[in-house]
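The chain below stands alone, shown as C-alpha cells; this is the form predicted on its own.
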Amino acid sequence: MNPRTDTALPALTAAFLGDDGTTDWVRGVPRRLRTLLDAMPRSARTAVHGAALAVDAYALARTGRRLTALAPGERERLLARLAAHRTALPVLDALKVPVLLAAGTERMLHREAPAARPAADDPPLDCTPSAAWPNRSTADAVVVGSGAGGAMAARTLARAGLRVVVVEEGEHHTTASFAGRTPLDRFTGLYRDAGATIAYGAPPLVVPTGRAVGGTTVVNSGTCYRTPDHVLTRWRTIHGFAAADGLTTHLDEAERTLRVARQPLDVLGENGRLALSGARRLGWAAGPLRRNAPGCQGSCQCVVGCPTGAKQSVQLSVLPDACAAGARIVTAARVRRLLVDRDRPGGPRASGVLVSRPDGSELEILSPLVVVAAGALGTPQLLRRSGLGGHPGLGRNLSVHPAISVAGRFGTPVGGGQAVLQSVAVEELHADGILIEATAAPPGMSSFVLPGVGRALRDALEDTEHLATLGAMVADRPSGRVLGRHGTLLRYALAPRDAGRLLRAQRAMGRLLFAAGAEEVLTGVPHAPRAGDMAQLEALLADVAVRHLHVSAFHPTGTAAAGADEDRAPADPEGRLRGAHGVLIADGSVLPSCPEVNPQLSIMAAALAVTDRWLART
C-alpha cells in the first residue's frame, strides 16, 4: 500500500465519523475498514485509496497541511466544505459506504459481544476440498455451481442414478461457523469480491452475489415468491421457453423442499409492523412475506449466513438430498473451462471440466454431461473461456432488479429486538413493476441513507435504532451485459421507464413511512437528505434524478436465456446450449426475462424442468 494512503485513509475515516477521541468504538473503524478493503477486488481498493488521496490533496491545497496534521475539528470542517460542492458530494457519499459497513460492526461490538449461539448440526454433505481431489476423475454429470439452480440440478440427476460431481468455487460454511462471528467478518467471506461487484453505467449499480456452497441462497433474504402467472405465460408464448409448461408443478416441489410458509407475526419485527400499519392507513395491499425459514428466531442476519439454521438455504435443504443420492461436492474449485470434443460427429460435445485449485494446480473431471449453473454473471464468461461463447445473445439480456432504500425516523425505537431481515411486502404498485419490502439489515448494512459527515454522521449512527427501512425493486427491462472471459465486467444502462419507476417508488416509500408515523424521512439523496412531511418530500424530489440515488441491484438473470428464437436465445427451448451437445444451462441465466419477484423459486423450478426434460430424452 502507498504509505500516504496508509495514513490518509484512517484520517479520512476519522473525519467522516467526527473522531475527537471521546467515542471508543470509532478508534477501531480504520482497522476494520482495512480488513474489508483487503477482501475487495483491486479495482475497488484502488478507487477508495485514490479518493482518500484526493481528499488529502484537497486538504493540502486548502490548509497547507495533510489530513493527518489537522485537528479533529479542522478535518470535519474541511470535509463539510468539500461536501458542499455538489460535484464532489457523490464521491464522498460512495466513500461512506465501506466506512459505514466497518463503523456499524465496530459500534455493535462495543455495545454487545456477538451472541454465542448453540451450534446447530447441519445435514451432512459430501464435500471434498479441491486440494484433496484427484487430478483426474470421471462422472456421469458435472454441475458447475452449487446455488439454487446447481443444487436442484444435482439432486435431480443424482436421484436418477447418475454419478454427479458438483464443482463449487467457494468454501463450505456451516451454521456453526456463522454463530459468534460478526456480520462483517462473514460478509467478506461469503460474497464475491466482498460484495463490491459493480455494473458500470449511469448510475453505477452494486450487484452483490454469493460465493459458497449453496451460492447466493446462503446470503439471500429467504423471501420465496412464486413466479407470477403472467410471467410464466410470457416465457411460454412469447419466448418459447418450453420448460415453462410444467413450471407450476416444479414450483410446488421447490416450495415443499424449502418448507416455504408465511412469516409468522411473532418475529416480524417492529420494522415490518410499521410497514403493515402504514399500508393499512393508506388502504394499500400488504402482508407478511412467504419465506423458507421455519422456526425463524428473528436474528436478522439472513444476508450474512443464518446463525440458527432456520433459513433453508440449499446447502441445508437440497444438497443434502443430492449427496444422500450419491452426489459429491468439490469445494474451492474454479472451473477454468469446459472440456470439449470438437471432432465428434454432429458437432462439438462436452467431455468434462478443467478446474483450478487455489494453489494454481489443475484437475480434470471427465463427463459426457456438463450442467452450467455458475450464475447469470459467471455462466457467460465460463462459456466464452470454453470456446462456446459464439452466440450473439450470450451475456446480453441482463436483468438485475434495480433497487433503492428509504428510511423513516420514529420517536420510539424500531430496532434492537427480534426482527426478520425482509418481513413484509407492499404490493400496491406491483402491477406497475414496483415491489416494496420492509427490510432490517445487520449493523452498518442499512446505514447508507444516513446523511452528513463528522459528528452529525456519528450521532446518526448512534441513533439507528429509531430508523425503519424500506426497500423497493423494479421489474426492469433487460438492459445489461456481461462482458469478457475473466473477472466480472458488467455494463448496465438503466432504461428510462425503470428510472421513472425508481423515483416513483421513492415517493411511495416516503408516503408509506409518514403514514406509519415517521417524524422524518431520510431519502438517501446526498443533496436532499431529509424531509419532515410529504409536501417537503415532494418538493425535494422534484429536483432529483435517478443519477442522484444510491441504486443497488439484485437477482441477475437472463444472460444465457432459453427460447425458440435461435438468433436471440443462446439456449434452446429446453435449456440446452446451442452449438454444443451435452451442455445444459440451469441457473438464473436461463430465465428469458425478469421474473418480477425474488427469483429463488423460479431458478430452482427452471433447473428442475431443464434436467427433468434432459432425463426424459435419454
Contents of the next structure:
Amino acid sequence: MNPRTDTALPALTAAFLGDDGTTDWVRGVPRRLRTLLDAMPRSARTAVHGAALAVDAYALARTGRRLTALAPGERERLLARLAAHRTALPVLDALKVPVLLAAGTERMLHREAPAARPAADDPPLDCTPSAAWPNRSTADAVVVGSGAGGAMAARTLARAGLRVVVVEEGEHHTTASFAGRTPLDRFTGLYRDAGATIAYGAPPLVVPTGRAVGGTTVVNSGTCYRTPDHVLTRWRTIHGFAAADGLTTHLDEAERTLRVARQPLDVLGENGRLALSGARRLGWAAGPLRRNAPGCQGSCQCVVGCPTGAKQSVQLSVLPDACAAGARIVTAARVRRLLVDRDRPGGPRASGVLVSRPDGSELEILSPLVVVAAGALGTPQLLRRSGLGGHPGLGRNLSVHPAISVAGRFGTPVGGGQAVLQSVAVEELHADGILIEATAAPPGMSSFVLPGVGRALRDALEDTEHLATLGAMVADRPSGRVLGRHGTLLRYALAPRDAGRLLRAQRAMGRLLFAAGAEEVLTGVPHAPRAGDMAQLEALLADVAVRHLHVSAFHPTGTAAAGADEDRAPADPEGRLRGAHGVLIADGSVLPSCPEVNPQLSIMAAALAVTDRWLART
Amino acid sequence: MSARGTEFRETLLGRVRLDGEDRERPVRLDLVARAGTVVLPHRTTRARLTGRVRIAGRADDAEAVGELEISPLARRRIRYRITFTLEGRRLELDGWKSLSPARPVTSMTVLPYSLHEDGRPAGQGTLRFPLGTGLLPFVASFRFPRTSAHDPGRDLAARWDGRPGRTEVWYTTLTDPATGTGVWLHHEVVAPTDGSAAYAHGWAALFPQDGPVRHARFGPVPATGGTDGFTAGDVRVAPGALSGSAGPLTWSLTETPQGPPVRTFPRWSWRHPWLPASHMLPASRCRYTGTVRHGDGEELRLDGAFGASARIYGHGNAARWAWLHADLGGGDVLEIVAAVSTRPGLDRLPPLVFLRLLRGGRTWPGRAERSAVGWAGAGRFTADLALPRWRVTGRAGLRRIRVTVTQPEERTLALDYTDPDGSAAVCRNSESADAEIHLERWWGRWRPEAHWRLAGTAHAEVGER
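If the structure you just shared is the form predicted on its own, then what does the corresponding form predicted together with its partner chain look like?
Following is the full complex, with the preceding chain placed first.
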C-alpha cells in the first residue's frame, strides 16, 4: 500500500461514518477495514484503494486540500456533494459495503463483549494440514472439495470400502473456534476472496462462496429445501439427467443425515415473526423454514459459522461419517490440476491430483478416480487448468439465484436477542420464481446496504436494531459464465425476465413489510432510499431499473452440467465428465439448471446419485 | 512387441524419515531396470526393477525388487515402486518424479516418495539423481537387448520370390550322442540365372564314427516356392519337422529349437539381401527326435540329438569358403563362416570371417561385422583355409580366439555344387569333424578363459572351385 492510499482510505472511512470524535467505535473501523481488504483478492483491493484515491483527488480539486486535511463537517459536506451526483452514487455504495462490514463489527464489539460460549465438541474428523501430508501418496478416490457435494461423495465412496482422500483448499474450523472469534474475523477466513467474489455484468453481482472444510455449508443459512418436483421432472425429461431418477430417495437420505426439521418458533426471532405476521395479514403462504439446525439457539451467525454447533454443516454431519469409514481430509490444499494419463487405451484418464500448499510446495496424490466438487465457480476452472476444459459447455449455464434485500424500520426493536438468521419463507410468489426469505444477518454482513453517508449513515447504523430485513431470490435463467483458469472470473448478464422478477420481488417485500407494520421501507436503491408507505414506494420504484439495485447472488450451479446432449452438457447423464475417464462431477455444477430453492439438499442428493451410480457400474 | 528391450542402471541418493524416528537418515538406491520394449519418451513403458536399497543404520537389502513406470511425456511421470526388507519388515517405497516443462532438471531428478508397510504409512523422504556423478554412468548403462520373443519357424519360411539367379538352402546337421553318427540333410532351391525353371534338390548324408560316409541325392524337381519351408516331392522341411527320402535314405525327424537365433552375417543382410549371400540359424541349437534309415536295414534312432538347422539365401556359393558349427555344450555354440566372394574385386580379398560365439547368453563379438571387416580392415579376423585342417583367429575387445578345425579325409564327403549361373564348386563336408577352440582374455596379459575340444562332434565344411 502506498502512503497516499494509506491515508486516503482512513479519511474516506471517517467521512463515510461522519467521524466527529464523538463516537468511540468509529475510530477502530479503518484498522478493521484494512484487515478485511488484506484478505480480499488484489483486484478488489486495488479497486477500493483506487476509489479512495479518486475521492481524495475530488477533495483536492474542490477544496484545494486532501481529505485528511478537512474538518469533519467539511468532509461530510464534500461527500454529500459527491453523493448528489447520480453517477457517483453506485460507486460510493459499492465502497460502503466493506466499510459497513468493518463498522458493524466495531460497533458490535463496543456494545457487547464477544459472548464466551461453551465450546461444543465436534464429531471427530481425520484432518491433516497439507504441510504434514506426504509429497507422494495414493488413494482409490480423491475428492476435490469438501462442501455439500464433496462430503457426500466422500462418504458414499468410503462406505463402499474405497480409500478416499478429500482435498480441501480451506482450513478446518471447529465450533469452538467460531465461538471464540468475532464474526468479521471468521468472515475473512471462511469466504473465498473474503466474500468479494464479483460476477461482472449490469448490474454486477456479489457471489459469496465458502472456503473451509465443509465448504459453503459452513456459511450458509441452514435452509434445506427439497428439490421441487417440477425441477426434477425438467432435469429428467428435458436435460436427460439420469441421476435425477430416484433422487427422491437420495433427498430423504440427505435430510436424514442433516437432521432437517421445520424451525421451531421459540428462537425464530422478531425478524421472522414480523415476516409471518405481514404474510398473514396479506393472506400469503408463509411459514418457518425447514433447516438443518436441530436445537438452534438463535445465535444468528449462520453466515460466519454456527458458534453453537447446532447447524449440521457437512463437517459436523457427513464428513464425520466419511472419516469413520476411512476417508481422510487434507486441509489448506489447493488442487492445481488433475493429473491426466493421456495415453490410456480408450482415451485420457484421470490419475490423481497435483496440489499446492500455502507455502508454494506441491504434493501429488495418485488415484484412478477423481471426484471434482470444487463448487460451480471452481470446477470449470480446475478442469481447464487440467487440460480437460475442451467442452464448449464448460463454465457456461451458470445460474446464481440473483437476490436483493429490503429493510423495514419498525417502532419497536427487531434485532437483539435470539433470532434465526434465515427463519421464514414466504412462498406466495414461488410459483413465479420468486422466493422471499426473512434474513437477518450479523451487522454489516447482510446484502442490504444502508442508505446515506456521513452522520446519516452512522445514525442508520446505530438504529439497525429497529430494522427488519427480507431477502428475495429469483429462479434465474442460466445467464452466467465462469471464465479463465485462475482466480474467480465471472460474467453474468441478468436476463430481462429475471430483472423483472427482481423488481417485482422488491415491491412484494415492501408490501410485506408495510403489512407487518413498518414505519418506513428502505429500498436499498441509492437514489430512492426510503418510502413511508406503499404508494410512495410504488412511485419511487417506478423510476428504478434493475441496474440501480444492489444485487447479490447465491447458490451458483450448472457450470459442468450433466445431460444427454453431448454438445451442451460437459458431463454425461450420470455425472461423468465427457472427454476423460475417471472424473465425476459431484457439486452444484453438475445440476442441469437452477434448482429454484436453496440447493444444499439438491447438491448432496445429486452427489450421492452420481457416486452411487458409479459404484454400481464398477 | 518390439524386438528390443531396454536395460539401464540408476543410482539415487537421498534421505528418509522413518515413522517413529525424529531424524532423517541417508538412503541410497542402486537399481537395474529392465523393460521388454525400447523406452520411448512419448509412450508409457513398464520395467522391472532389481537392486539394492540402503538406509543408513537400518536396512541394506540387495534383493530389492519392484516396478518402474516410465512415461516422461504421456503421463509426465516416472514412478518407482520398490519392495525391500528393513529389519525383517517388508516395506514398499512408492514415489514418482513428476515432470514439469517449467523445471525440467529438478523435476527429472527429484523423487519424493512414501514408505508403506501393509498399506500403512511407514515413512517418507526424497531421493535425488546425482547429476554430477551419476549422469555419465546412467547414460553409459543404457542397453537395448533383443527380447526372446523370436519364432524360429518364421525364419524357415521360403525367401525366394521367383527371381532368377538365386539360391536358397535349408540344411540341418546333427550328431547322435549314442553312436556318434553325424547326419547332414541338405535342401536347396536353385533359380538359374538364365531364367530357366527353378528346381529343388538336395541330399542326405550319414557320417558314422567307424564306417564310410554314405549319402544320397534327391531331386531335382520343379521348385514350387512360397511355402512355410521346403518341399520337393516327399522331402519336407517345416517348422518342427523334417521328413523325406533320398535313394536308400529315409528320415523323419522332429525339431525342437533350444536357443536364440544366430545371425552369422549382419542382421540387415538377412532382411535385405544386398550381400552375395547371407547365413543364419533360426535357433542356435535344436534337439532332434526320430529316425534316419538306410536302405540296407540300418536304422538310426535319435532321441534328443543335438544339432542345428541353418539357412542360406543369396546369389550362389562363394569362391572359397569354410563353415563350422560347434556345439560347445551347456547351450554355448560357435558358428563360423569364412568366405571369399565371387564378385569382381571382392574375390581379391582374403576370406571374410563371420564368427559368432554364443556363450552364457551373450554373443561375442557384439556385431557380426566386427570379425569380418574389423575397423576398416584393421583388426579383422583371419582364416587359413586348407584341408584337412583350417584355422580361424581373431581378437575383439579384450578377448581373442583361435579355432582349429580338422576334417579327416575318411570322415569327409566331397560333393559337387552348382551355382545359379551354372558354375561348379566342390564342397568337402564332415559332420564328424574335430575342433579345438581356445578363448583368451586380456587381464594384464593374455590369460586362458575357455578351451573346448570337440572330437568328432563338430560340423564343418570347406568349399572351393
